[in-house]
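We begin with a single chain expressed as structure tokens, specifically the form predicted on its own.
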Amino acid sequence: MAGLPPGLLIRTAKQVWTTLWQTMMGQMAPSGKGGDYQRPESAFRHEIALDSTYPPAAHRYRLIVGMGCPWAHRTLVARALKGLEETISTIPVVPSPDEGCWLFETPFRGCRTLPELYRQAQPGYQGRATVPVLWDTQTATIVNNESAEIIVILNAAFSEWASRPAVDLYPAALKADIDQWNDRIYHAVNNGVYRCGFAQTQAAYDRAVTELFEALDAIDQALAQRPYLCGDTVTLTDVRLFTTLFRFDVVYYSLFKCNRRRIQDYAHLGPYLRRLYQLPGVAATCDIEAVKRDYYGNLFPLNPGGIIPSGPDLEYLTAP
């Protein structure tokens, strides 16, 4: 190889790496014909209700979470805001960069990996084994693995045992407003950062990054008029947005190429992020070292060297 012309060597290496990159990205982040990332649907969508197979109960259900995952982080924030830490315990998992799946820190029900538990809950299961998971210890199965639905469940089903039962993150009077914000935030921001980071064409990236910052600009303007997106009280919309904003300057700005502007540089989004971070119990759900480890250390196609950056300094989150 040393005797090859530099141009030929570079072109050959680039062609080989591009082919490998596209193969790995296709497995990690499926895309459409235009190179746009398409997130698969969650498979388990049961509710917890008095008249269902899964009735509300203290200490019956557990949350399986990865601390670096923003979707799992949502459930931890909702659990903290309601004061359900004593009612619903957690089971931690960590991502394996070599196996491409979540691993239990301590084997659970004889399972070393999360895919094994999914197959235990549903024999023959071939879908994605994602977090969060709301697990029922009584029937030994998965109740729900869709974070947007789990946080609704946590808000409504366990108030009898919550230390802050008066907290209502999805009040009836605000549901229409909450749902409208949720739709826009999911597409443009929550999933939008992934559409930027996992885009496989320039056009797909350009679409995603434009929609992302148009949404962030609109949110910033809305927050000029009120402390939270739907008014004077925190709602599920804020919970869903918070876990993306918390990771933005640390991961998405650089690794996912969302680098037009940092969240802390916005006039209203920056203080809003601090306001949410300082709500009772929220800071305890935030593990920035796990976030950096899971993204920079495990997303090989985006960071082949696996080098984890030392910064940034997050002391600004504790400022007034």
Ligand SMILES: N[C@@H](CCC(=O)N[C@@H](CS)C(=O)NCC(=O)O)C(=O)O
The other form holds:
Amino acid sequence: MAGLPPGLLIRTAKQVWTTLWQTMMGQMAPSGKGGDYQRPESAFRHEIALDSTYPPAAHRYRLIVGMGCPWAHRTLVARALKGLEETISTIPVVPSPDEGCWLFETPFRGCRTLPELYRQAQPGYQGRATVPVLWDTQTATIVNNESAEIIVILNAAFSEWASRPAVDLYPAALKADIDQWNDRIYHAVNNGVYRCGFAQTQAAYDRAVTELFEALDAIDQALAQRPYLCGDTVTLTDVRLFTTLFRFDVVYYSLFKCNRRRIQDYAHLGPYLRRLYQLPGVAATCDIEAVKRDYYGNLFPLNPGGIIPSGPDLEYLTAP
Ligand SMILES: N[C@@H](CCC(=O)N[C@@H](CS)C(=O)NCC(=O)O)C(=O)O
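Would you generate the structure of this protein in the form predicted together with this ligand, following the form predicted on its own above?
Entire complex below, previous chain first.
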């Protein structure tokens, strides 16, 4: 039996795959006109404050987290640095490769999936059901689902119960500096790696990858002068940068095509990553196997075969 002529087979396969790829990418990663990835805004933005609906309290709030997610990871690192592990417990979710959403390891409030819980918190909710979630057990709702805000809350609202209450990740004297770095790092690095990986045109990828490595070079230079980005102590900027750097050589370098350079090859960024990793409580928040499984195993349009690579060797993180 004669097969299809190879040229026709290749052209057909390419056309079918490209159409499917664009459809899936459009769902997974909404993009603008130029094919640039556009991250949707978070919907729940309450604070924790005295005399408010959500007052500070021990054992009242929960963090819903997926271990692969860099945004959820920020909240685990802030929680660890403050020593809030006892005060705020976590509820783990894992990604479902087939349903495209997070699943509870054990049903929570009768919900099997995170979207169900979002709809419990806000009937009719149509947006993305993302992690992290800061959940209030008392009113049974979502206080906040924006990691950038949750880490500010964790830094300030629970010091009374913290085992390291003196740690201040957002000191007033450094606020302007922290905010400035955060803006640049969010766009070029934290979201920048996603802009590379989720780019739907060559031009969008080229823009993102150039901005990413320009920012990494600038950060590397800044770190030649001081141990942490804003000086001698760890701040929220370092927390926000850490969770992206931790994933960089493992997934972003290869899966997201951020491969001009590895973090461990930078003169200052490499040791900086190691320094942060070795701070008390931080290593326990890092689950490299979950990171690999969640990215390579679940971002189907980027890795249709679902093969999870064996490397790289991360021993350098624990080196002195
Ligand atoms: N702005 C959010 C973004 C969080 C986010 O995008 N989380 C991803 C996991 S890495 C997620 O839960 N995605 C599920 C979805 O989009 O359906 C934050 O920083 O808290």
